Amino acid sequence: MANKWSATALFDRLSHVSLGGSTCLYSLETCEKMVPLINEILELKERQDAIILAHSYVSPEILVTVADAVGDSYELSLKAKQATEKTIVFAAVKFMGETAKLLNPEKQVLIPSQKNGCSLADSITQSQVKQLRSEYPDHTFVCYINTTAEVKAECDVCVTSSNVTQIVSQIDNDKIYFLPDRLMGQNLVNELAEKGVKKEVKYWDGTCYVHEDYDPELVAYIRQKHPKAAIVSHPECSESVVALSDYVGSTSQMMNYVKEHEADQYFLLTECGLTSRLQTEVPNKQFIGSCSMCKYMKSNTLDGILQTLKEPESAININIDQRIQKKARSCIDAMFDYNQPIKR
């Protein structure tokens, strides 16, 4: 039987959260309203043999209470691949639920939010990739995990922000087409050059609207106001922002950096859910800045998760055409193959 939460225990866990906009302000009264939903979710997911996966960008009351696994795209891909439960409830966005379905085609995968888009994933379509492949027939097509199953089905290998440089470096072709993130593509070109890896890299023009908004002027302002702060950015930010950062990495890499690094303050240039999560996990660290919030990630709520478990037919049930399933799974499997340790 799942352990039950009390309002005081929840408040103690969330009281350190100070960034995250109005959606992440926690009083004891707020926690008292949340606790019945949380305890009912815990009971239902156990009864229905369901696992809840949640991206670090969703609201912290989900992450600290009902989520069985929390992480970035790659970590959650691994968790989805290893899941033994018959139902996966994915508190994130639709393309992540599709990835879970590709890795577990026999399982039911449900998205508890009806607002399930992604400015990056939505920036390119399957037909556009087909057209690109006809224009660049000699290129290996590398897609960021932030893409639809249909787009993955037209690409050769999938990557995440944590392994893109490693995988592209290993590809036995000096002509690469990277999609859909233009800013990550530019950062990839620069990182390959720094490592002495010679590749011709073309890239699509998509962006994440949250990360695109950060600019060098903001970084300069933070440097002036908080000279002791460590500035940590995600590779979906612009190359000018990345160049001014103390550390650049995926969501999980940013988390590890903050936990292992000793600095007086931190400014994270990514969706503010990561800062909120870190405030619950390392409350002794100080974080500065304001909330840059993804409307899609934050549309996942306790109410939505509870409704999904009570009435699965009300949620988005991920179904993928078998032909797409086979080709897209091959693209993702190629990522896992490249990510294996190199034997010497």
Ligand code: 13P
Contents of the next structure:
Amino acid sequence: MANKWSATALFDRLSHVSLGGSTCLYSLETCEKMVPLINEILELKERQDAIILAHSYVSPEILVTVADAVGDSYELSLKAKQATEKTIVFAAVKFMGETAKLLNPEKQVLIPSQKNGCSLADSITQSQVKQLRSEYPDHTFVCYINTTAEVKAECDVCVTSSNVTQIVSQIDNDKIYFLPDRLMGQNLVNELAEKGVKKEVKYWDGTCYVHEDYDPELVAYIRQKHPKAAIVSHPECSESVVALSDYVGSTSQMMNYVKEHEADQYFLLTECGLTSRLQTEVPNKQFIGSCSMCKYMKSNTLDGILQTLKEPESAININIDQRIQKKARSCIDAMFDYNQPIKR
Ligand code: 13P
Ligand code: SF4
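Please move on to the form predicted together with 1,3-dihydroxyacetonephosphate, as the form predicted alone is already shown.
Now the full complex is given, and it begins with the chain already shown.
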């Protein structure tokens, strides 16, 4: 029988969450309204043998209550690979649900939100990759996990923000085509040069609309206003922002940096769900700066998750064509092989 939440316990967990300013986003009243939904989700999840995976960018009331696993895209793909439940409910965006389905073709994978795109995944199509492959036949095609299953099916190896440099460094070809993120591609070129790895890297022109918005002037302003703050950015930010940062990493790497670093103040240049998550997990540290939200990640709600469990047919049920499934799966498996071989 699932443990039940009370409004006071929930308010206690969320009382440090603020966006930008210092005012708590949650009141006891909002928590009172959320608790019946949360408890119903917990009960249904157990009854229907479902696991809920949630990316760190979704709303904190989902992360702290109903999610069985919270993480970055690499960690969540590992969780999806290890899941034993019949159904995976993925509170994130569609490409992450597709990755879960590629790893678990026999399971039902449901996405609670109808607005589940991603400006990176939507920036390139399968036929564009086919065209690029004919233009660059000698290149190894490396795709960021933020791509559709069809795009993965045309690529050689998938990477995430936590392993891109490490994997590209190991590829036995000095000609790489990286897609779809131009900014991450430029950061990759710089990191490889710093490590003394010689590769010719071409890249596609996609961007994450959330991360590309950060500019070096804002970072310089924060640096001047808060000289003691550690500035931490995601590799989807521009190279000029990355150059001014104290640390660059995937969402989970940023989170670990904050937890382990001695500074009291942080400015996180990423979707502000990560800041909200850290406000619940390390309430003694202070987070400054503006808040940028991903409209796709934030369209996941408790209502949507409850509806998905009550009426699975109302949710997006991920289905992948068999031929795409086989090719895209080997692109993802290549990542696990490069990264850290785990039992299949
Ligand atoms: P992570 O790989 O850090 O989870 O990033 C995914 C993402 O969509 C960032 O915008
Ligand atoms: Fe895509 Fe950017 Fe949203 Fe991440 S934050 S899901 S890259 S649009």
